[in-house]
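Given next, in structure tokens, is a single chain: the form predicted on its own.
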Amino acid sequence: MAAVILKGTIVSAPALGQLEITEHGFLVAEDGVIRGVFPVLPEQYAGAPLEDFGDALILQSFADLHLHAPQYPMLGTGMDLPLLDWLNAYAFPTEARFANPDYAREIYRHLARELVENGTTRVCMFSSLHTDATLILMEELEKAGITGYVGKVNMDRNSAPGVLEETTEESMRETLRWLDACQDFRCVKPVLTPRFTPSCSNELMAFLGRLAAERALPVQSHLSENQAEMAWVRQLHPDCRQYWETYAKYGLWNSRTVMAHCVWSDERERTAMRDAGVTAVHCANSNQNICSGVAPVRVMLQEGVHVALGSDIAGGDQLHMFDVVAATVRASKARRILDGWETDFLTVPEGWFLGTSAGAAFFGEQPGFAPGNRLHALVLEDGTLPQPHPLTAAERLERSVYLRQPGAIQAVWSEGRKVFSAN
């Protein structure tokens, strides 16, 4: 692979709250990997072809670490119910049509098209039961140019009789041919993905404990997200103090864990994340359409739990990274205020790392554009949009969080291969 310089205002977020910005500079990789930032182009890379962006913003491209691909359909449907109402009148039977790959195949293309176009270059993500769609969806995340986990998704008990369900039999023998069926796939691998502990049995949760310390598999579900799902865990788990614990006995609980909400998570709750090494995923739109509560994102970063950020669709009614950002941000102030004016919101360029560094780091990378990442980036053109007066490049990527003009995202990367032109 040839080197990749691309020219233009270069911003990225090297740590919580920071931006590192590069009027009219030179982002270079080689091989897919960045070399580095440079204010002039280094001699060794005169000669070599170059991108020149002009004045637009070349930024990081987004993680996006929870979301349901086979909810995409209903996207916007279902608001008015909560968590566990809203999973027996849509998600479930929504998924339920997934047992169709044809269907599956339509859906899973437009999804990852739609997830590139928008600049979204690594996930963590859900797929349904079924293992062929399962299968068809990582070969159209794969095909688009998108990296990450993707998983099949575990449940047992309390699921959907008649619509959707499996057998702790069915669950076992499909998680396996499913693991051996998607051994092929380069940028896109398998997470055990035990839906949320109320739908999974003690012995598929034993079962994927075990299969996650055999294969060193990384593992992906839902905590605190709800508080009627908080006491149905108690019932279902009267030895567990906590909803985290229920994970944690089964071997489901430590640096390769990824936990979507963690919305009523207390500090006994919020330390054994951080102790472990799991990553809290903050689905702002979700929390709030579906009425679970506002996260305390900013006590989490305060105590050293590793936070990122998700869209959780179809409970979130957003897939654009950007909008989730700006969610995150609103959320945080709402946070304040029930908060009583203690705890301080998340400014954009903390939302902005949570979305982008934050997630990355789930994949072994550095914050920012370090040496040594992969080229993941972005390309931005705001110049259609009025200005009050002429912004810095700060204040264009805090207007592109809440409003962009048609067509912005010019052209995406991802491993260092560009994946999406807007020409």
The other form holds:
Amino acid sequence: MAAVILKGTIVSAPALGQLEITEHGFLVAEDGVIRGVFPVLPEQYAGAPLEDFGDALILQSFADLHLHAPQYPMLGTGMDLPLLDWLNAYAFPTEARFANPDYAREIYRHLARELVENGTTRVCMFSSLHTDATLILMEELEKAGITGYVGKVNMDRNSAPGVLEETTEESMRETLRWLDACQDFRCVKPVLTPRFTPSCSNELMAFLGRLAAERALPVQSHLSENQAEMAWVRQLHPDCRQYWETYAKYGLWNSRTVMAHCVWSDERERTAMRDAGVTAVHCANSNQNICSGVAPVRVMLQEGVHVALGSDIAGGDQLHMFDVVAATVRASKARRILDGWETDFLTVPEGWFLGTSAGAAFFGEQPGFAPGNRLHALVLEDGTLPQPHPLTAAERLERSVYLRQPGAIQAVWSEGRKVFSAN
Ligand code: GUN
Ligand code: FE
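Now show me the form predicted in complex with guanine (GUN); what you just gave was the form predicted on its own.
What follows is the whole complex; the chain from before opens it.
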């Protein structure tokens, strides 16, 4: 692959709360790997093809570390129930439709396009329990240029018998069939996905823990999202003091584990996350929509927990990560109020870091446009917004987080490849 050289106002998040800004700079990648950001193009690249985006912003693309692909058809609906009722009334019946591969193909193709066109190039995603639809999802993501992890969901109890539930034997057999079938994907890889503790028998959890160890697979699930859910987990596992121990007990708790929500994780549970290197995925929209609570993200960060962001569609109503970053900052202000003004809210650069660099870290990347990272970037042309006086690059980024700008994304790169171009 030849060199890719992008010229524009380059903004990246090299550390929590910091922005690195290079006005009219050059972002250079070779063979898909970033070589650097330069204020002046190094001589060795003189004459190489260059894409000049003028005054546009060149930004890191997003990592969405928690979303449910088969809930995409219900996006923006069904927000009137708390988690456990919401699952039964809305989420399970919607996911059940993905028994039909043709339906899955159509919906997942649409989802993959919408992700790419809105600058999400890395994901950690739940499918449904259906093996064939999960493989279709992986194909469509890979075709669209999205990278990351997708999981066939495991759920063998307390779900929707006859509609959306497996037997333990089926769940194990289908997981193995799925893993065999996904060996040829290049950029989309499998992640083991016990839906959450209430929907997985102990036998299934133990099987998945062994599989994670034997095949060195990552794991994703839900943790301490809602208080009724937590009470249920205590009933199901009276031997465990806290929710996280139901995962740890079965080998599902390590540095390749992603746990969505963690709204109610107390200091002891957060310490267990930090010590094991588990990534907590904050899903601000979903936590508000289905009345789960307001996660203490500032405290988690201060304690050294890895935190990334998730759209969590369709508990979350926004797929686009600009909106998710704005929701994260807003939620942190609600948290500050709940904390009696004791904790600081998150700044926009902090929210931006969580939606980009912190998520990419789960895939082994360094923060920002660090040399050695794969090229994942987007170009945002914000010139259509009224601009009565000149704005700094940081102000333009802030405004882009808060204001929707349909059509503003000009181009997107993923794994060094241009995967979207507006014209
Ligand atoms: N816990 C178990 N399943 C789900 C789901 O689909 N969405 C959310 N938000 N939480 C869950
Ligand atoms: Fe979720």
